[in-house]
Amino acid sequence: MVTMSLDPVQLMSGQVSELKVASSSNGNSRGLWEEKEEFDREHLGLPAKPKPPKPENAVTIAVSSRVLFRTEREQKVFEQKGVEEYLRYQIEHENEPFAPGPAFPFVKALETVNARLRDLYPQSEELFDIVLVTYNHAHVGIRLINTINHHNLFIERFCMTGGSSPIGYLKAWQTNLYLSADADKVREALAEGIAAATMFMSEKITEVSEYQLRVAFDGDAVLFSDESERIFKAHGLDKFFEHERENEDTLLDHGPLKGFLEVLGKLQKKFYAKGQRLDCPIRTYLVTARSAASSGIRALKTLRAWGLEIDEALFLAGAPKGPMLEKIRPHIFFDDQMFHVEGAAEMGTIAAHVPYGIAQNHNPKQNASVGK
């Protein structure tokens, strides 16, 4: 597996002038320049630019610049020459766009879903809203904006913290999912109740769908709590099977990504309501090491009791997940165990580690990838 290096997370010096946008004459918060842009686009015959939804209505996905784009070269400048040279380098190269990173296909798929939702529900704000989060100084923002425009991404919300932790801002944004390459910040987000995962760059990347967002989840310690996994780690497989049989009518507690599956399901139902169940641009998968007959019933009963639908469920009974994921071709796969993440990445799947639960005590490589 390819490890990721530490991104510049130190406080960076420098003064940034405050930019103030005048309010429109009717007193609302929209600036005059926004109204002028809409007027110009309308009279030039250009399509209206979509408006970002209000955070309270949106499914907010916070993505760090380190996983949305590839910044390895800039990282070397920082490590070898320090902060000031790093800032100078970024400014000198601000018209050179970054290449796509591991989260890029996922973000593009979110935008595809948004386009379909806007066609069906023009006035609705129940959409994905992408927030770019970076430890970088605001001076680097120009290059990030140029990159976003170059790749034709619709990302209007930025959070450039200049080295400070972004977690407080994530809570203010009402974030539904945070993706980063910094394992420490991911753990901090999880501790605050924010669904989060550490992403990795793989040498081999499988081509994914441009028309359907595919998200694959592990079960225990991802969608569900780590209760059953604790039994397995402490007492072995036989005791685990016995525990699951005895408790098959007892619901599992929720795990850190249950809420993200819920919001995906909510958006799926908007397509179902328009008769598009078979043409839904969101598809979800459960890919678990559980055995179907021995321990699958409890997992399925829990999902049903929660009112959550999984489009496809794969119970692998301990078999490797990589080959199945290669067939699914998800935009992202979430797992709490590094060897599953590594196995998926080796076969080209973009995999994200959820550092939650008892398995972290058995993950010697969980800190091997840090960055931003």
The other form holds:
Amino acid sequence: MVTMSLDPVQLMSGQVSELKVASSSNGNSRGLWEEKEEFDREHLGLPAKPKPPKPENAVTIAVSSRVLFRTEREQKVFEQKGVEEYLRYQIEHENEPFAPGPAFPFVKALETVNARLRDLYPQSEELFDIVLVTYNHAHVGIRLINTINHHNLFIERFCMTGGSSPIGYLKAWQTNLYLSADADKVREALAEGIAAATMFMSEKITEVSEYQLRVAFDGDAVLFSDESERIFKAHGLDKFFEHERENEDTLLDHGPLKGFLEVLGKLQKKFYAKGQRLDCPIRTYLVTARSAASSGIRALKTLRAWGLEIDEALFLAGAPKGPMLEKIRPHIFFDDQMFHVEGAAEMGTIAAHVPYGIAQNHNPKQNASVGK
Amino acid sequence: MVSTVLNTDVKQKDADHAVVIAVTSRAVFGSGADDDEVYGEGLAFPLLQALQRVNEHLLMNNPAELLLFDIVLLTTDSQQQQQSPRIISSTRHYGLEVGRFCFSSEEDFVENLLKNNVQLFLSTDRNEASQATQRGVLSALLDHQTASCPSEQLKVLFFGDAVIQPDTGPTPPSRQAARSFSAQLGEMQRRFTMSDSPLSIGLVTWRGGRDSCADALHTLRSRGVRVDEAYCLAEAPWGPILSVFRPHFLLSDGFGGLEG
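Structure of the form predicted together with the partner chain (previous: the form predicted alone):
Next comes the full complex, this chain leading.
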């Protein structure tokens, strides 16, 4: 069997640095001390990797191969030459690991959180469980496994459905979040009540933290329903403000990513319980075009009523989100409007599109909404 | 007492090249009322139809094709044996592509399998499957979770935990049978392109993680099998896999079937 995993011999002969350069184009390789830890474990006869948690106990994050890794070249082969040639190409290049894709930093950050959780709660299965779910054909399986080994990712579960829909598996494994490059698949998941978002490869990616997972959410049509957006689209900004004022004490309905924020909150509480509030490796952000003085109040009241804490709420009152996100540097930013997703990506933020709600019926370029 | 009856409705397959699959009639036919001439469809009915579809596709591509499934209907149940005319007439009624009917007792049915060069034995009876396996005949257990899903394709699921070669221990007697059967499946697959294959092959590994799955993929590849779908469970529940993939049968190197 051919693997690309690091082994003690490579570590000792200093070949590690060469492998790291190849895989860490965005600076997210594991620190050397982590790799030494793995070497020590093997040396002491300890099991090299912990067992993955049971799906019902874990926070299951399903990622597709096209967002975890960069597969543009292969996509092109598929589109231009068809599936047989595509598979032949994959097999030919089986020992060449893929480069990291847009979801890679996010997945690495999840593993960092897991390491911290395992330290504090060694017996607990309340961890992130990362599952590779791909429409890819199993022929590509060996190359994907080689790539996972090469990047030292902790992914032990995967589905390669060879073209059929993976929605059944997503549901069966109680998936808490599904990330894919394909908007149709994402829409399918959302329709089944699974939090999902589309990710895109962008050329510019700013460095993100290796020690703290940062997740940023838009408000309307992401954490909350799109009801207020509908008012804005139908009747304009003034009506929107009026409506929000009148309904200040009425909770907003929940949106597709509310559940994911909730599970993040549950994990955060585990750190707080051990006195690690300041040092918590999970941080959440609300980045909304609502304004603090008016329409933002309803959002905050709703979150409070749901028992959800968000670490930082940024009310932009219609100002562009890009500069703020550039400061936050989230591992992922969820927004329902392509306009914001593209704007964020232009500034190097890893943004994911949630194709939900009224904003999807309009041309993204026309969606330069101000008072959302 | 063992007897074999040729089905004259069906063109006999070439013994040197065909892949002989024996299915128990108990699995193929449900019970019918005593007055009825014809049995109802049993849980393996869709499986048989899927096998037939593979043959049809193979012959469409090459009318002179010899690598075909040769289906043998095996009856061990003494009650059903008395109904042998009805088994034969039911088979003809449905137009099932059964090449031969074999009737034998519980004691000598394995001899019958060996004599008929059966490469895969499918039964709903765990005991029968176990006996056949011990004598080196690749077997798979059919039940309602498998077998009975109507599908355009024949869906075969390899249970990867058994596919990986263990370094120690005796080789299960049916391992060689498993190797050659999978090689023949691979051969059949190569007759088709990806987009028009009547055969869909999946792999599921339960114990171990991705490296176990990689091993199983390599092993199957070395046998010439092209795996279409792969599921690495790392001990996650596999009921969902079965209900979404809907295999007609599950193959492991030794005893096939849903254990645990």
